[in-house]
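The form predicted on its own is given below as one chain in structure tokens.
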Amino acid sequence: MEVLFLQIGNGLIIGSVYALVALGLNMIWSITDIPDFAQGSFYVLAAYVGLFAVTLAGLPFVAALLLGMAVGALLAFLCERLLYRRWRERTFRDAARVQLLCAIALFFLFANVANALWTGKPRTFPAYMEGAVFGFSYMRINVLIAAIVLFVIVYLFIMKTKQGKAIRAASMDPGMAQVLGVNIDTVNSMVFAIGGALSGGAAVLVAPLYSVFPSMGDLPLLKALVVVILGGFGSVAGVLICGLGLGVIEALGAMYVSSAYQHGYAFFILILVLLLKPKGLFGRV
């Protein structure tokens, strides 16, 4: 039992992770149509920047989180505003998918970038808290604490603000929401600038349990698809359960399948959720 405790702990650690990136991706790809690809190299950034910070700069370890989610949000802003935009606003059949090909050259683009300036060779982040308490180091336990407060922020600044407002209105009916004097393109930039921030600290969160490399945002990155897909579209609640839910899933079917498909799991239930329910588990079409 204890074991089975342990391991679902460290599922729903590692699902918090999934699920703030997913959350970030969810809001851009309702609203946007954009797969934001893009997000998993912020994600990269992020984390070699929390690392500078910490260890050339010596700032804590709380403002290193908060400037990797600001560098996370200014890339994923000025993304928006220098490049998805110019798209989407020059209206031919194919800008969409110019839109999705050039989220893809993002990612391969910074990852590349990131492998030049930094060598792929793992760095370790330093540990910034020292104990324990049922098995869990505290600073893996900040990471689960830190995404639930992350999210609840994210939630009642959604259902709660002006601007969550309007993005809710471009979420369910862009075309009716600037018709009623929405923003479509200030929504766009914020929910770009909330998935980015959430994307970077996602990667500071984690970064202090593993190390930091340029390809550490590939299985996030993912795994933050399956998991909008599987929660459903505009469905912050359903990216929150199926983040977790497929973090302890990975972890039990490692110790009591095979590690050797652990990455492969979150498919296998994607094509089979797809089957039986096209629209996600708590989403829409």
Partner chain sequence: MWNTNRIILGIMLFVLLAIPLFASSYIVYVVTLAMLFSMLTASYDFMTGFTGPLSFSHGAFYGIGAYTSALLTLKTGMSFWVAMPVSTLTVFVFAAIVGYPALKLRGHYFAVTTFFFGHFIYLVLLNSRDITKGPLGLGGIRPPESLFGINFGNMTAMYYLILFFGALMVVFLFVLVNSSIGKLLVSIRENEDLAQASGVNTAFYKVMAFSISSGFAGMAGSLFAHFFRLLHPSTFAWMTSEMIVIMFLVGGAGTLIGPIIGAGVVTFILELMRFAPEWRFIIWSILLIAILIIEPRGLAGLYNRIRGRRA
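Can you give me the structure for the form predicted together with the partner chain, which would complement the form predicted on its own we have just seen?
So it's only the chain below, everything else dropped.
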């Protein structure tokens, strides 16, 4: 029983990281149709920035977290402004694929820049808090809490503010939104910045639990892709539920089936869910 409790708890914590990266990815994907692989590398760069903020500049953890989020947001914003935007007009058939290719190229680029600048050697992010409860350290529990807080903030932003309304309109029908006076450029910049901030935040949150290294973004990115598809486009709650759910299923699968396939269960869940509900669990039709 205790084991089950531990596994579910760990699953929820890992899942909240997937969910954070997936939330930004989902917003970007549903509005601009770009599966932004580069989010995986913003995750890496933000973790390094957070690390240096703590170790070199001696900033407190919360400041490092905010700094990491800012760096993620800035990078994502710049990539959209300078690169993705130029192919948005869709004047040719494969525009969407070109954006995808660009995203993959950016993912390779940033991960390798981190490797070249700071070598492949993993670095330790100093712990900012001691102690544990029920076998979970406070730092670990904080990840889950922070994830939920960030989700609530994003949810409120989308539902209650004017900019949020513009985002919602654009995600439903970009053409119609433009006719109604929504500035699609602003909306794009906004979702990319939010996405980058969430990826960056997720990275700095888990960095003290793990290590910081150039290929650290690979797994969260892969899992976030699944979570987006599972949850369906355009649902904040769906992303949260699917992210946490995937984490728990992986942990239980690893426990009771085989841990060698821990990162392969996503495939079965995808096939199963999509065959029953081709638009994801919570996606709008």
